[in-house]
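In the form predicted on its own, a lone chain appears below as structure tokens.
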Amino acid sequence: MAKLAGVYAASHGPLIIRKWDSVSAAHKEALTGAFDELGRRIRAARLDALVIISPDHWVNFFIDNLPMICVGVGETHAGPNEPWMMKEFPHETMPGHPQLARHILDTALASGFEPSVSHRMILDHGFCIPLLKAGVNPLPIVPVVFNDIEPPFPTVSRCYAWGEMLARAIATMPGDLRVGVLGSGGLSHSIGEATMGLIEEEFDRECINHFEQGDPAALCEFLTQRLPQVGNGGSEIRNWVAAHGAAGGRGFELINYSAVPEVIVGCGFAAWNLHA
């Protein structure tokens, strides 16, 4: 059977690419070091496939068709179509893993989830920035889109349950695959709101503490209460919650946290110790 070989989380703010030259030397060093360490850990895990959980930033979906969860089951996926990402990202297409994706889909349906399905998904900056900045050559990818963009959102506890289901799916997948899970997005930031540019550093650090402690119930309660009170970009923390569920609620190890005003994001990077 397949093995869950690594669980990770990373921020993906667009200005990490678009305004990189405007980032201070200290923040460049922190972000570069965090992405480098993330890449080192992913390579060390010797993954055969990577499940990436990220929002869709109005690339595949819009408000006329906005699934709560969508699984990409294609043989291949298109690379980012954002002009500023196309200049930097070296791959027009990325390999999928349809067998693993289909097994995840079947397990989800058997577990009471009803995700949408895409046979060819465009992977925007949310999927591609962590791969690019961490220096990870495209592994076969199973993209999972969470609606973190426009309410109503999936509940925090439902996102944790999705992660638990994902772990079961990987554990029952035939073959010797080594599979990783990456939650992409967050931490606090605000896009297109009056508070745009505000980073809720106190919230971010309290959130990180809950992930480090590992208690799923306390984490879900905290985020259910607090996410509506922080910038709309904070909703992407749901992707980290799913990763937490996949890791069985074990506390994670923070690689780095930096509140980076130049990219208007509280940037966090972490990996879960699956053997704790």
The other form holds:
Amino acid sequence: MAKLAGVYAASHGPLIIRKWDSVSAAHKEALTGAFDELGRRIRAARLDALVIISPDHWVNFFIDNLPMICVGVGETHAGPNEPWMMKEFPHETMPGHPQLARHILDTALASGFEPSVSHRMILDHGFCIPLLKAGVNPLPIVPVVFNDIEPPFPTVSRCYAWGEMLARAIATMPGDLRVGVLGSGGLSHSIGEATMGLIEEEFDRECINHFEQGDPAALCEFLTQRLPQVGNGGSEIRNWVAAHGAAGGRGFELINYSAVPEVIVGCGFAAWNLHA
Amino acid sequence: MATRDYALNKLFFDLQDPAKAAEYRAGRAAVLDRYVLSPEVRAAVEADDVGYLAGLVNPYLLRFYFLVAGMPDDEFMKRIRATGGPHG
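Coords for the form predicted together with its partner chain, given the form predicted on its own:
After this comes the whole thing, all chains and molecules, with the earlier chain placed first.
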């Protein structure tokens, strides 16, 4: 059967690319070091496929048809379509892993989830910035979109359960694939609302503490209460929660946390302790 | 659930297409004519009324729109912060 070989989380703020020149030397060093370490760990895990959970920043879906969860099952995905991202990451297409994706889909359906399905998903900066900055060569990707950007959102506990389901799907996937899971997004940021630019470091530190401790019930309760009170970008922590579920609620090891005002994101990077 | 003006969201969404964005920057009226916007909403778009529009659209689309429309980041930040509205 396939093996869950690594579970990771990384921020993906667009200004990490668009405004890199304006990032301070100290923050450049912190972010570069964090992405390098993430890349080192992903390469060391010798992954055959990577499941990336990220929001869709309005490139695939619109409010006329907005999935809560969508799985990309295509043989091929489309690369990013944001002009500034295409310049840095010029992949017109990126490989999928339809066999793994369909097994995840079947497992989801058998587990009480009814995700949407995409046979040709555009992978926007949420999927691509971690790959680009971590220097990970495009490997077969199973993209999973969580709706983190337009309310109403999936509940935090459902996101955790989705992650648990992902782990079951990987553990029952025939063959000997080595599969990774990456939750992309977060931590606190605020986009297009009155608190835009605000980084809520205290909240981020509490989040990190919960993820380090493990205890899924406490994490879900904390986030269920707090996410509606912080900047809208914090909603992407749902993707970290799914990663936490995939890792069986084992705590994670923080690679780096840096509140970076130049990119208006509390940037976090982590890898879960799968053998703890 | 948040209030959403469908046509306004659609306008902002469609302007992600670089060709449409270029057309919009060259002349807003011809593009706006293709969307069924109420007179109040159209006037708010024409006046770059960030606060009024913020109540009607997804915040990410709002932020994106003003990038496309050419408002400097600092100016957009100043105006959106002045709205003092709730999160999300």
